[in-house]
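One chain follows as C-alpha cells, the form predicted alone.
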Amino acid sequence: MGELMKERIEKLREAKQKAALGGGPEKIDKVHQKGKLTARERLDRLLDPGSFTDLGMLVGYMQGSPGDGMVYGYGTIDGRPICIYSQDATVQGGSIGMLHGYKMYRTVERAMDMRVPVIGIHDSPGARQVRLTGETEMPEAMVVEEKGGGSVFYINTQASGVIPQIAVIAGACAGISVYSPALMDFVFMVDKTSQMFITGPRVVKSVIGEDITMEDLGGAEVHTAISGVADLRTETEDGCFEKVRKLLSYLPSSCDELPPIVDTGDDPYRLIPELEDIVPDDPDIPYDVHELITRLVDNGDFFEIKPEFAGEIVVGFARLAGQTVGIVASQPSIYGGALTVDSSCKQARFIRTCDCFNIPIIVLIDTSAYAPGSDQEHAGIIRHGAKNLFALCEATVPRIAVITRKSYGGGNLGLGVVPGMATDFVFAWPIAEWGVMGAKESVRLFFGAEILKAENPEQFLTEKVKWYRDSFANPLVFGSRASIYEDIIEPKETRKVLARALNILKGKKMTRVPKKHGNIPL
C-alpha cells in the first residue's frame, strides 16, 4: 500500500467515525435524556442486524454538518430489501434542508425503481430556515433542489400503489415532514415521543391566541383517535419498530408481487363450533367482532389498523390458510356497526391499500346501516360514504362476504352485497336479515296503526316481528327468491368456505376500464 493510500484511508476512517456520530456526543446525550433514540440507533433496531448499507455518510461533512441531518440507504427486514431513511435531530434539529431533502427523495425513488418498501423515520421541524445575510450571493441552504424537500411529495404520489411507503413519526414533526407521511400508505407513532402539525404552539399562540401543548395539539392520541391521520401508537420506539416489522410480514414488495405464503400450522378447514355461541340471536344485542376474526383467522393472529379510530369498523390484516387477506368486519358494540363519516374513510382507504398490494378482502356484515342525523348528514355522509362505494366498485381484488346476522339499507351497498358490486361470494349465516330495515322496524311501518289498537302491543309486536323474521327475513326463504347469497352456512363452518373460496379466487382475472384515472369523490 502506498503512503497517500495509507493516509488517505486514515482520513476516511476517521472522518466516517466522525460522521457517524451526527452532531456529536452532546446532542446524543441530549437525545438520549428525553427518552428517544438516535436516527441510527433507530436503523439498528429496526433492521435485520448488520444488513444497513449508509449512503451518502459524508454529505455536509467538511461544512460541519454530516449527513445534512439525514441517515439513509437500504438494508432488510426478515430478510427481504428494503430501503430506509432516519432524520438526525442532532445536526440542525434535523431540518430539511437542500441535500437532506434530496436524501429523501432519492430514497423514495431508488425504492420504487427497486420495487422495495420504503421506510421513513421522522424526527424534523419541518424545513430549514435560513437567516438573509444581505449578500448578493443566495445561501446554499435555499438553493431550490429539482429533487428535494420540497418536491418530495411528488415523488411519495409517484410510488403510491406501486410499493409499500410507511412513515414512523419518531419526534415533533411539521410541515414538509408530516406532509410526506401523510402521502404514504401507513404512518406510526410514539405515545408522548411524536407528534404532527403543520403550524407548532408558538405559531397558533401568536396567529390566533390559541395557548396549547404540542401534544394536545398533535399528539399520538390525537391522531390515532381524533384526527385519523395515524394508523398505530405503540409507547416506545421499540414497540413501534416491531409492529413495522409485522406489518411488512403480510405485504409484498411492491404491486407486481403477491404477498408473502406463510406455513401458520392452522387447519384451514378446522370447524370452529364456538361461532354459533358469539353472535347473539336478537340484531339488537352487541357482541365484539374481534372475537369473530380471532378465530376465523389463522391461530387468531389479527394486526388490526386504526384501532382507536372509527370503531364502529374494524380493519385489519391477518391470514388464513398462510395467506394475507384484509379484513373488513361491522362492529355491532359501537353504534351498532352502524357506517359513519369516518368509519367510511377507513375503509375506503383500507380498501384501496388491499387491492394495491393484492390482498384478497374478507367483509363481516352486521351492520344496522348508514348513521341517521344532522351531524352525519352535515359532515357530509354522502360524500364520504361515496368514497367507500367507490373504493369497493374499483377494486379487483377476490373479495367474500359473509353475513352474520344483518344487513339492512345503505349498510348493504356500504360493504358491497347488493348484487352487481363485484363481491365474488356472499355467503350467509342462519340467522341473518337482508333488507331495506330491520325486522322491528319494517312491523313498526307496516302494522304501525294495528300495534296501537292492539290490547297487548307489545305482545302484537312480538308476535308480527316473529312472524316477519320466519317469512321475509329468514335467508332460507329470502335466498330462495334473490340472488343475493352463493350459500347459507352454518357459523361454525365459515373458516372452511373462505379457505375454499380464497382458493378458488387465486386466479382472478379483472380488467379495467382503460382511462387515465378515476375521479374518486374526495
Contents of the next structure:
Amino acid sequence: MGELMKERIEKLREAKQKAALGGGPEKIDKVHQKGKLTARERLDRLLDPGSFTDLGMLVGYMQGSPGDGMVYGYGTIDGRPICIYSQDATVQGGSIGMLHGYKMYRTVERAMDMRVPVIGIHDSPGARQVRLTGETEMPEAMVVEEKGGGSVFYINTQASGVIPQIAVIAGACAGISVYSPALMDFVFMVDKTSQMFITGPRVVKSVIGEDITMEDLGGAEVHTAISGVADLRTETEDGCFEKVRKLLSYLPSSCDELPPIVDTGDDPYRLIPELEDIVPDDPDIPYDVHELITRLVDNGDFFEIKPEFAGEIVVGFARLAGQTVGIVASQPSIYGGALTVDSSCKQARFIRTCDCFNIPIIVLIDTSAYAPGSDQEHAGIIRHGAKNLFALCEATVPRIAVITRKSYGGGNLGLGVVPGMATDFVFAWPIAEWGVMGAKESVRLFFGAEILKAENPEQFLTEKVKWYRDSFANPLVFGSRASIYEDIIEPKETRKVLARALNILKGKKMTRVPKKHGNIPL
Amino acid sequence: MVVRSPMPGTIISVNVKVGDSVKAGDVLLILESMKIKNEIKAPQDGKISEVLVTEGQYVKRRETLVDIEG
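Next block: the form predicted together with its partner chain, after the form predicted alone:
Whole complex next, starting from this chain.
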C-alpha cells in the first residue's frame, strides 16, 4: 500500500467515526435525557440487525455539519428492502438545509425508482434558519436547489400510489417535516415526545395571541384523536418501530406487486358459531364491532388504523386465508355507526390506500345512516360524504360486503352496497334490515295518526313494528324481490363465505375510462 | 382522569355522583346517539371527583362528562 493510500484510509476511518456521532457525545446525551433515541439508534432498532447501508454520511463533514443533520440509506425489514432517512437532531437541530433536503428528496426518489417502500423518521423543526453573520456572501440556508427540502413535496406526490410511504414522527416537527409526512400514506407518532404543527407555540403566541403548549397544540393525542393527521400513537419509540414493521408486513413493496401471503395456520373455512350471539336482534342495542372483526380474521389479528379518530367507522388491516385484507366496518357502539364528516374522510382515505396497493376490501355494515344535524351539515357532510362515495366508486380492488344488521338510508350508499356501486359481493345476515329508515321510524311515519288514536299506543306501535319487520325489514322478503344480495348467509358461515369470495376475486381486473385523473371532492 | 364523550348525543341518565367509588367497567352514564343507548363506562377504578353533565343535556364529541380521581 502506498503512503497516500495509507494516510487517506486512516483519515477516512477517522472521518466516518466522527460523522457517525453526529453532533457529538454531549448532544447525544441531551437526546437521551429527553427520553429519545438518536437518528442512528432509531435505524438500528427499526431495521433488521446490521442491514443498514449508510449513504452520504460524509456530506457536510468538512463544514462541521456531519450528514447535514440526516442519516439516510437503505436496509431491510423482515428481509424486504426499503429506503429510509432519519433526521439527526444533534446536527443543527435536525433543521433542513440544502444538503439535508437533497438527501430527503433522494431517499424518496430512489425508493420510487427501486419500487420499494420508503420510511422517513422525522425529528426536525423544519427549514434551517438563516444565520445572519453580517457577511455579504449568500448564507447556505438561503440557497435553494431543485431537489431539496421544499421540493420533497413534489417527489412525495409522484411516489404516492407507487410505493408505500411511511412517516414516523419522533420529535417536535414543523414545516417540511410535517407536510412531507402528511403527503405520505401513514403517519405514526410517539406519545409525549413527538409533536406536529405548522408553527410552534412561540409564533402562535406572537401572531394570534394564543397561549398553548406544544403538546396541546400538536401532540400525539391531538393528531390521533382530534385532527386525524396521524394514524396511531405508541408509548415508546420502540413500540412505534414495531408498528411500522407490522404495517409493512401487510403491504406490497409497490403497486406492481400483490401483498405478501403469509401462512397463518388458521383454517379459512372455519365456522364461527359464537357470531350468532354478538349482534343483538334489537337494532337499538349497540355492540363493539371489534368483537366481530377479530373473530372473522386469521388468528384474531387486526391492525387498526386511526383507532382513536372517528370511532364510528373502524378501519385497518388483517389477513384472511393468509391474504392481506382491508377491513372497513361500521361501529354501532359509537354514534350508531353513522357516517360523519370525520368518518367519511377516514373511510375514503383507507379505501384509496387499499386500492393503491392491491388490497381487497371487506366491508361490515351496521349503520344508522349519515349523521344529521347542523354540526355535520355545516362542516360539509355532503362534500366529505361525496369524497367517500367517490373513493368507493373509483376503487377497483375486490370488495365484499356483509350487512350484519342495519343498513338504513344513505348508509347503504356510504358503504357501497347499493347495486351498481361496484361492490363485487354483498351478503346479508338473516337479521339484516334494508330501508330508507329503520322499522320504528317507518311505522311512525306511516301510522303516526293511528298511533295517536290507538287505545294503547305503545302496544299498537310494537305490533306494527313487528309486522313491518317481518314483511319488509327482512332479507328473505327483500332479497327474493330484487337481486340486492348475492346470498343471505348464517353468521357462522361468514368467514368461509368471505374466504371463498376472496379466492374467486383474485384475478379481478377492471378498466376505467382513460383520463388525466378524476376530480375527487376534497 | 377525565372521561370524555366518544360521540355527540343526549345524556339520558347519570348513574354516579361526586364522591362515589367506581370500578373500571362500571356504567357511569347512558348517552343516546342516533337512537342507540350507549353505556359510558369507567376506564379505571377511582372516586368520582366531578360530574359535569345532567340528564337531558346534549353533549358534543370529546366533551368532558365525568372526572375520576385515583
